[in-house]
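Below, in structure tokens: the form predicted on its own, a single chain.
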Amino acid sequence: MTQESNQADNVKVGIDKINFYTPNHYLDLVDLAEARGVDPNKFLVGIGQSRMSVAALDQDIVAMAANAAEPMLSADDRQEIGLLVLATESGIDQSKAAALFVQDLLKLNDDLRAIEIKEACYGATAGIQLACDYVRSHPGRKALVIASDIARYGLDTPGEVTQGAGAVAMLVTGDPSILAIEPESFYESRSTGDFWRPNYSTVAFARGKFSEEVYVGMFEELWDKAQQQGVASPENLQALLFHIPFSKMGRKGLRTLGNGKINEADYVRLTERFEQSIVYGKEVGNIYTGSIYIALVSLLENDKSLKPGDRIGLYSYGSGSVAELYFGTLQPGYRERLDTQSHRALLDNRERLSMSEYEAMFSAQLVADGSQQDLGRSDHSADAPHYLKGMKAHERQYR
């Protein structure tokens, strides 16, 4: 190995900036459960859900990811940035990367690598994974990473309750300020038949319980593969995140270290701050490749008690299936990075939509035929100054 290779395996890489963006309509459970015929503490408690993210036609992923990305980037950043990632299974072509839209969204420069990631919710963490490698090799570059997703199951299907909508944006760099990331992960991939959604199809099929046991297996596989390598010590960890479709997913992952697997006290503090990773989740419900990271988001502005040095995991999943284990320490400052206060806001002032509003806006497509179509502006705040315009001629008009 030479000098210059163990010099970038030495220097920290990760997460410097995060930030995300929902869309300003939701849809309260309760509603939901009443207009269904469900008692609504299956929803509430049954899944863990309260609210969920409902996007109009003009917020689609392109939209919303350049709404994630606008506020936390510099002129500096956007001069900077020499690859350019977008995560998602909800894709608006089947050949252009959605990422060269936001690229020009964001008034990128040109020198840089756009693409666009697949691989069901696992997607941004293959991102991230090929931006930490990208930055260590080169140096003064920056990689910026954005899980853009709109969770789609059909009305009055089981899935319904699980559907979401938003988009996760994270500036990956040397030297971070939130979260080192450690280049060794646990990571495996198997065929499987968990959930899909076909070319032909706008809504997602799912084996529900499968995935779960999916879901859950490779996770105990990845602890154990860690723990016997001495890298997944409860003891140095303080949180572990896990991907939140919805939160009593996660939950059932977590529980997999009880009942003596690991020490009571390591058990019980991950189990707390698990409940703090999960506020925002239950707010915007699954958005797919972004739930891991909107839940790092909620840990770092909902727990008070972390600190810089603090040790967290992050278990990521995508059905099909891939799954990965990785770990990251928190850096001194990480607090001044965050925006708690904007975040919160966002989802404070959102519009609580009526069962037939919200079953409207989920039924309304886009024209497939060439012709033109203007849509309306549906959020007209300044969390949203990115928004789909258009069709014409089979073109999506960005302003």
Given for the second form:
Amino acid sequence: MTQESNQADNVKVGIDKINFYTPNHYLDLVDLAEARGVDPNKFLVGIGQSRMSVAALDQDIVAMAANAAEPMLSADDRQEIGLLVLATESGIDQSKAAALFVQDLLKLNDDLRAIEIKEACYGATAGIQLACDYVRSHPGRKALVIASDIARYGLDTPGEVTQGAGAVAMLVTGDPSILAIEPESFYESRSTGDFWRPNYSTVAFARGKFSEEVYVGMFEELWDKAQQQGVASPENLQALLFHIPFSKMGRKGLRTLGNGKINEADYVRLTERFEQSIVYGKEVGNIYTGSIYIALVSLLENDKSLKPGDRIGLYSYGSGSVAELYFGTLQPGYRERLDTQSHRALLDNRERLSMSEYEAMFSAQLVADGSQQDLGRSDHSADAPHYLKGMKAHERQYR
Ligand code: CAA
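One more: the block was the form predicted on its own; return the form predicted together with ligand CAA.
The next block holds the full complex; its first chain is the one shown before.
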């Protein structure tokens, strides 16, 4: 390793600010269970979810991404951002990066790289790692990484209960206020057919059980590798976050550490912290790329016992499949950076949909013939200044 790269590794970089947005409508999963003739406990306990956010057409991934980032950015941030990454698997264009629309809505500098990253639910972690490298090599600049997705599996399908919508925005900087990310991480890529969405389809296809196997298997491999290298010693780990498309999936990953694989006290501590990490996700549902990062916000805002200096692990997984296990340390003053009250209000103030309203919202589509379409505004709250106004000559019109 050269002296320069050693120095770059020693610079502290990581998440300085984090915020999420989720649309203001939700479906209660007991209503879904009753409508589909399923025991509600299958969804509440077996899947481990209670509600899912539903996005109206005007809250597409661009609008949600801008709404997640808008409240946390200062005027200085907007000037200093040199990299904007939007991670999504709900892309709106085959060519133009959704990040460019977001750059415009957020009134960011022109002096930046704006790109979109796709690798299923792993995309935002690729963005975070890219952002950390960028900040290490461009001292004084910042990177904005936004995960934004609408998880759609189709009406009356096994995957229907694992839908959701939302975005998480993270500002990556030097000397971060929330989480300093370690340069060393463990990753693996392997082509699998566990989940995919062909270009012609508005809904995803999944081999759900197979996906769980790959997810758990890759976690075990990466955990063992990190253990062997002395990087994941459980006694030095205060929490372990998982990609959580639905909470049972993360729980299955965590359970592989039970049965004596790590000592009981460590397992109990990681399990208690896991429960805090799923509080928000259980109400928002699956947000693909953002799922692990909403788990991070949930952990930090709901757990009262973590403290600066505590080390946490993050297991990120994207079907197809790419997985990464990485680590970070909570920074002094991280609690002051959180916005627990607003996040709780965002979740509590959503409007509950009836089944017929949900099905209508799910089935609504943007026009695809070049005609003009004016959308109503679904969220009038201060949380959603950005929205898709409609379509005109095959182009999306934002406000
Ligand atoms: N009370 C309590 N639990 C109950 C119950 C009841 N009455 N009835 C059933 N259950 C339990 C079952 O025992 C089962 O538990 P385990 O998983 O612990 O065995 C659980 O509820 C689910 O029951 P089923 O296995 O019968 O459920 P299902 O066949 O309907 O499918 C699913 C569940 C596979 C999760 C399905 O919803 C699905 O395919 N969802 C999509 C999954 C997916 O997207 N996978 C990819 C994930 S990775 C990712 O996020 C993708 C990415 O990168 C984009």
